[in-house]
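Listed next as structure tokens is one chain, alone, in the form predicted on its own.
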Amino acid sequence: MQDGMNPRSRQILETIIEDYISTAEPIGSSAIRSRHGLSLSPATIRNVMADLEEMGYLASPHTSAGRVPTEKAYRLYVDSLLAVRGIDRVEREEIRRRCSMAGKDVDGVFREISQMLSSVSHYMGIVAAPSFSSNVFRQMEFIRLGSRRILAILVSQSGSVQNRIIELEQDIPAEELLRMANYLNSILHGLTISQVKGRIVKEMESERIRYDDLLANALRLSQQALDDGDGEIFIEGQANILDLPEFADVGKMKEIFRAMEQKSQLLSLLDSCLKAPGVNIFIGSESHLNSMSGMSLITSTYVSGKNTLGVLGVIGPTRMGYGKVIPIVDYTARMLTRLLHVE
């Protein structure tokens, strides 16, 4: 086998991983034999465990004769040993109930879903709202605030709204502002905001714009209105990991909470998930974030049509219950995609 293990070794490794996920205690050969009724002697199990340690799948804590899984072991487990379970009826109903727009704006929906992911998984729930450039353009409005000042309102299909006050070189009548908005809405509808920018540049280079001051002004105003901002991250459930034994160290907890507050590195990691649709799993150092040592992140993208809007997921210890959390994250992403769908 490519991983260098025979079926017996794989069975014992799987047993150790699942026991450690449940107990957070180093696993010894006697515990494996008694809990799972293996028809192997403790000496045989110890030899297999020694081989697994030599291959980098197990580690020996200094204070125990038992073994704990390594990141390499969790990666093998997730990729080839794990049996992902379905979502039970209660969890499915809670996810559906809380993936609702009723009485909430878009940010309220993202906050509610991060709270729900935390409560269902018992870890930290996270939702990265779309950066505005990944949104799909619905419409733009220009509202005259007074002489030489207008309010540009940019609305996306997901319901996000971006407002910007623009100072003008000369006053523009309200009826001309309406014509400008109608023109922009006709040529930009259905494009992502990043595509909108390219379309505006292309339109400004066209021959007819040179002879139509109103269209040229409309395009210039739209350029000023398109101001990118980083998508916000909603994180809930940090308290869920306070009682986990692997985070008893106060210094480690402070490091994790500081990373959650700063969010910039985490946002960069989540942005990389946008390029890989579907479920992604980062185990420990795979995230390349020092603050995520001992942590795993399971994410899934949510979309609108063919456009990936953002990412949601769960952060927990490397010994998290992957078989439970993966389907929760996947199902929630599909529910959010359905919620944000616009005909």
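Residue numbers count along the first chain shown, from 1. Note that the structure is a prediction, hence the values are computed from the model and not measured. So that the term is clear: the rigid core is the largest set of C-alpha atoms that superpose within 1.5 Å between two forms. First, how it differs from the form predicted together with the DNA.
- Annotation: Cα of A239 displaced by less than 2 Å between these two forms, core superposition.
- After superposition on the rigid core, the Cα atom of E141 is displaced by 2 Å or more between these two forms.
- A152: CA moves 2 Å or more between these two forms after rigid-core fitting.
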Given for the second form:
There are 2 protein chains.
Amino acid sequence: MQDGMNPRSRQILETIIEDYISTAEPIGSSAIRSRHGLSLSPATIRNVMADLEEMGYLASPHTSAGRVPTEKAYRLYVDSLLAVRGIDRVEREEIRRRCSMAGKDVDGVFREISQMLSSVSHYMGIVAAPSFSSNVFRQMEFIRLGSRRILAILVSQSGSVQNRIIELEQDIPAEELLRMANYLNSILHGLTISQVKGRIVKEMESERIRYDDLLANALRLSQQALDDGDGEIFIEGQANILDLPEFADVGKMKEIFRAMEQKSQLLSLLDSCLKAPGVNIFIGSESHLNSMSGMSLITSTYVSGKNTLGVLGVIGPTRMGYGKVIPIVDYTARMLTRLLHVE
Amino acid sequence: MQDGMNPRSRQILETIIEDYISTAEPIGSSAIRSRHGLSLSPATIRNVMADLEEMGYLASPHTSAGRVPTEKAYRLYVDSLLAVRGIDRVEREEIRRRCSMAGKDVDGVFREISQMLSSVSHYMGIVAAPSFSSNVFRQMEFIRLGSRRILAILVSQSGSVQNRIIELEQDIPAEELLRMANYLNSILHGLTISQVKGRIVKEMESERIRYDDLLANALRLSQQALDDGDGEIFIEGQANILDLPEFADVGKMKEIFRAMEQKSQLLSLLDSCLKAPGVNIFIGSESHLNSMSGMSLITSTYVSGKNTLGVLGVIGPTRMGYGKVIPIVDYTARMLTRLLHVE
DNA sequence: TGTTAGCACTCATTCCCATCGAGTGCTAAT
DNA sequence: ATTAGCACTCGATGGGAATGAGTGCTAACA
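To complete the pair, please output the form predicted together with the DNA; the form predicted on its own was given just before.
Zooming out: every chain and molecule, the one shown earlier first.
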């Protein structure tokens, strides 16, 4: 038992993890025997458990309680599990069904998907809408709302729409707005939004613009329209975690709800997933957010063509049903990719 | 003490209510004496309290605890208070500041305002976005996303934007889409969205359309674009209620979070406020939602010109700081009205 | 050498019970 | 009408004792 990880102890560890995932209570040596097919005496199992504890896979809340898996244990479990399981048929159908319904407002899709993730997984669903900047510019429109107020509408290739009200110092007639839009659409066609921003700055400095008020105005407007924006996160199903026994005490619960209100932290965590395509898993402190202690995050990326659009996932307790949730997240990401596909 | 409501008992009741609002603990007879300027013996106060209890203004959790105000008491308190207090200067400034910042995306304004309400009141902020149907139609655009996919954008007078992706059975060239939009914009100009819906149905039945594929298509498209929609609710600051002592027990808390996920119920409650302009207050069971037991809702309507657009408000425990919150809600509604004002 | 039975030990949980004290209601005096 | 006095109620607090789940260790066994 040099490396400590002979098949038997591995199997016992797995039993403990799965038991704990379903019961949320420390597992004792005799409980394992009954669950675990192998006929071993509790004493033997205790020996194994002691070893596993020493190796950092188990921890005991106190002397006379059973053992609880550590983050290290979950990590091992997840790594050996990841490729194995496929998605449950019932869940797959449910996801397909919900995705096909989500056909409304483009932003609405993300909320829908988030809700779906939460209801299928029974944890919290999270979707980071595509950072608008990485989208490809398609079209811009200006609509005159009042004498000094226009509505700028910006549409990306994928069909997401951003709109903003701009207050003007002086009136601009509708025909001029149209000309401005045409001009902008012609020079910005096919660029990504972030390229668009650069292009506008460059354009404003160019000789030709200096002497054309209309164009200068147009550029200034578009700059306002583009300013800030993106990075919306949809978190749904917060009520789901209320039922988890580990959050029965109010203090822990508060912590989580506060964490979910701090969307900026989550955003940067999700952003870091953008770089790594496919499924990503953060177990407890692996996220390096102490507000996420005791929680795990499973994410996957959805893409369009060659560029990654965004991230979606599920947040739950470290004691999460990884075996079920990983395929759910994976499959949902694929479905969303297909849903957003532009010919 | 025939009617039981001589000035003295009224004053005592008020003291109890205010004390309870700030401490959340049952108030005893001697506690009142010290808080209340009037020099009366605890025994006398007890007599008064017994009367107030008999009249239904007070309740005692058990024999040896103090008294707690009933909903009836809060109602009396609120009714006699409503007109009296103005808004705190600090809070007014905070509201102005936050409102002036909220200048982005039109829908974003509602979320911002909701957040602001929650942070200023320390309870939950709630904003029901204008039911799109009651808006006045301004303009419709079709943007071709792919060979069988178009994006319909619908803009209302107030500048709110609704967009929807429509899947087609056959391709429609961009020029035709433009003509369709022009046609629709010409016949729908100035109608409310709900009138628009009716108009489209009528138009589709008309003789002239029967033989014009293009127009028929346009109408069908616009119908899809208008379908469903509206009725979004923004609830922010749920974490605020975690700190309230009355929700220290997890069961109660769950109930509330579940209630906030059931937005449809809330929506119909808020809708009923639309009819009554100005501030509306629902104390506990007055909302007729049992999910709102123990909670109060203070709302006000925001308007544009003559038609009411929507409702905003604050949700908190029945033990709410009515004196502070009522002016906050009132003032915020006025600010939002001004913010959405279209010349 | 790995496995197992036996056993003493630990420690959270539960229940009981005595105490405490805040607050009441009632009665009688002012 | 007000108040002092007093017995009474009842939740909250805290200290054991009993319970029992589960452990670690030792010694016996295959």
